[in-house]
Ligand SMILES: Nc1ncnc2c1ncn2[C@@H]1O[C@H](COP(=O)(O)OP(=O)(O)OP(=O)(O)O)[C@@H](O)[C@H]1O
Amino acid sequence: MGSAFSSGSGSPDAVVLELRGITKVFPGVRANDHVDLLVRRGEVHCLLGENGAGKSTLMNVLAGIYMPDEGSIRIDGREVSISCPRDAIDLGVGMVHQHSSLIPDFTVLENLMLGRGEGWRLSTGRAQDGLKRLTTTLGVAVDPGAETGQLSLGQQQQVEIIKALWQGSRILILDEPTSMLTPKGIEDLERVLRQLKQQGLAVIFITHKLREAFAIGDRVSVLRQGRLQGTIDRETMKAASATEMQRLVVELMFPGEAETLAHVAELSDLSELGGGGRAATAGEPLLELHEVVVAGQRGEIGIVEAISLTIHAGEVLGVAGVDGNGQRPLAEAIVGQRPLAGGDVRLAGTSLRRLGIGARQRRGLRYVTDDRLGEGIVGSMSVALNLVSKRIGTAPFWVHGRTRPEVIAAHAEELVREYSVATPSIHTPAGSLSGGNIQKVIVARELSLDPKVVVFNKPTYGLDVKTTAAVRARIRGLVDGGAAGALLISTDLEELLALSDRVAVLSRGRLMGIVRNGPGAEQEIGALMIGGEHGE
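Taking the form predicted in complex with the named molecule, show me the structure of that chain by itself.
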């Protein structure tokens, strides 16, 4: 695999990468419109922009997945043509995609060996050495023999980064690498990036979390509607205070809206938004979990162990914990996608044990999944159909089994407007939307048409600051009516504190405790999480 960090030529801040006038047009959208971008050696260059701004497209052009319609790419001052992923890898461009590209049934090592340079005969020994070298450099621990599908999403993202470096990257692209990570995981990643910078790598870092961008980034570029809106250089970033930076960036991302958005962007105090120690006026119990036990897909026990919880009307119950501690199995068991190995789930007093997924949905139980491409949408189908895919056969969209396209279209138009989904039309295949806009489609579908209890699994992951605020306000608005309740699973502690009335802490499939949100809740939750990790 050669040297993983072969340094580029020239001085420390030599320009490694130069994009000039990159234009990429998709049917109905100008995803990139004459974008220029300079990236230097040893810098972390943050790329910001609202959902659908064209960030991933630009990076996919660089990684050889899309051919640009116009524009040129220079690497180390030499004009290059990148017409397939192989070209990009050969030029030292490694990319961690927004959505996982690992093969779940393969082990970590096998996934890495799919990379380049292994030749015809695969040598496990050589690969293992290489992996060890990388993990020590990065200071992470990865089990080479673990199937990647069994790893938590945070670990998967680490493997993706290793995979990108494995291929000998000099330019590393990270497309929203932190969306699934806990604060601790993000800190680890920051440390790793600092390491890489030292080694002379250039990193392009896409995120929606402004604070992260300011902490990790040396420079920040903002895209908007496919165009480069501006770049904030190192000096300005050093000089400006966090609040000034935020204003600057928000002004670039959402021109003219900085004023109205000032209170929502993350740097301000989130607890104003909702939650934050509201009075304990819990209504009727809506969703009750009694000693719920869930077995793994392969029959492993202890995925979820005897969890009892109650969600009341008018309440958001948060679930905190490192990803991969039983959150998804718990959510799936509640909505019926996984059988209960024991215990019971009741919705408004009725046991759900014998009800299928569809029957539970009809009773008002909704699920915002965190696996948006795997199950959340059907990528080849239109946005309009995806918005009704959980109501197939029901009025008013179907009458006696007959589709009513006009009603479906009207419904879609309304939701697309309401959630400002950036899509050329409601007939566009949902899979071609940007990651954040796919998420908007999913949230819109689950929150429309009278939900009673909604299970949210990372509802704002991949959403830009503005949309995140809007979705959070909706979640709060949903329950504040007093008729509905929500279970909010998130790895983002701030989100939990901003929205929840109570926060349950999950660790290794066990309920460590439930904390009422309010002053000091953060410390209590932290203590429970640590207690969980050190338990056993």
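If the one shown is the form predicted in complex with the named molecule, what is the structure of the form predicted on its own?
Just this one chain is shown here; partners and other molecules are left out.
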């Protein structure tokens, strides 16, 4: 194994990477349009931009996944050619993707030895010594014999970073690295980043979270519609207040809309977020879970164990936990997509146990799934038809079995306008829209059906700040009238604090406790996520 922290020649603040005029075109889309970017040693350079801005495409060009149509890449002042991921690795460029690339049945050491491309020719003793040097330098503890599939997501991410360094990376790309981490996992990642900076590595940090960029980044670059809008340098970031930084970044991302987006949840002070005392005035129980048990399916591990929850009218009940701890099975059992193995679900006092999906929907239970493309829409169908897909055969869109296209079109035009769906036409296939606009279509459809309770499963995951703000406003608007309730499942603790009146914490399918939102809630939720106990 080579030196993982060899930073090359030059001063610690020297330019290590220069992208010049990078252009990448896909059919009908100019994903990157003559992008220039400089990255220095010993810095975390945050890359921001709305969905479809070109961030991932640009980094995939650097990582050798895509070849640019125009432009050049210079590393340490020398122009290089990167035609495949192996070229990038050999040049010291490593990328940690949002989802783990580790082999879950292999140990940490086995994954690292394969990651070097040397198979078993590298002796186990040398590999263990190398791993020990890396973990000591990073200040993390990793068991070389642990199966990676049994590690927490935060630990898996640490192994991914170690794997990149093991391969000799001097430029490290992190794609949305905090999206599924607990508060402790985020703290651990920040500590690792500080160590990497001290060792002279350059880190490119892709994120949607503005506050995260301010806290972690040394410089921030903003992409919009495939073009670099600007870079905020280290000196400006040190001198500017949080409010000034917010205005600078939002103006780059959404020119002319800084005032409109001045109070989006990601930028507000956490002490001002959340329901505080709203839950104390919530109305009658709407959705009640009594000792709900859900069995694992399709290779899932474990079950949802005897969970009891109540959502009141006028309340958002949040569900926190690291992804994969029973949230999705629980949501699907509530809405009827999988059977209960025990317990009961009641809506407005009526048991839903023997009712199917359609019957639950007719009683006012709605679901915003986390699987937008696979489950949330029919991609080949038009936006208009997707907006009425849960009303097929019903008036006023169908009469005597005949479709009424003009009524469907008028309904779709109204919802597209109300929810600001960016689409060339209501007749455009929904699957061709951006992720944010697909989510708007799903939310518009579910909320237009006069819901009593809506189950939201990661409703803003992967969305840009503007779309996130719009979806969150819809969630709060749903319950603020006092007639409806919402169950909000999210891996984003800031989102839960921004929207929820109370937060339930799941771990390994068990309810660890419920926390009323307010001062100190963040710390209490974080403690429950790593195994503490609490009850209201």
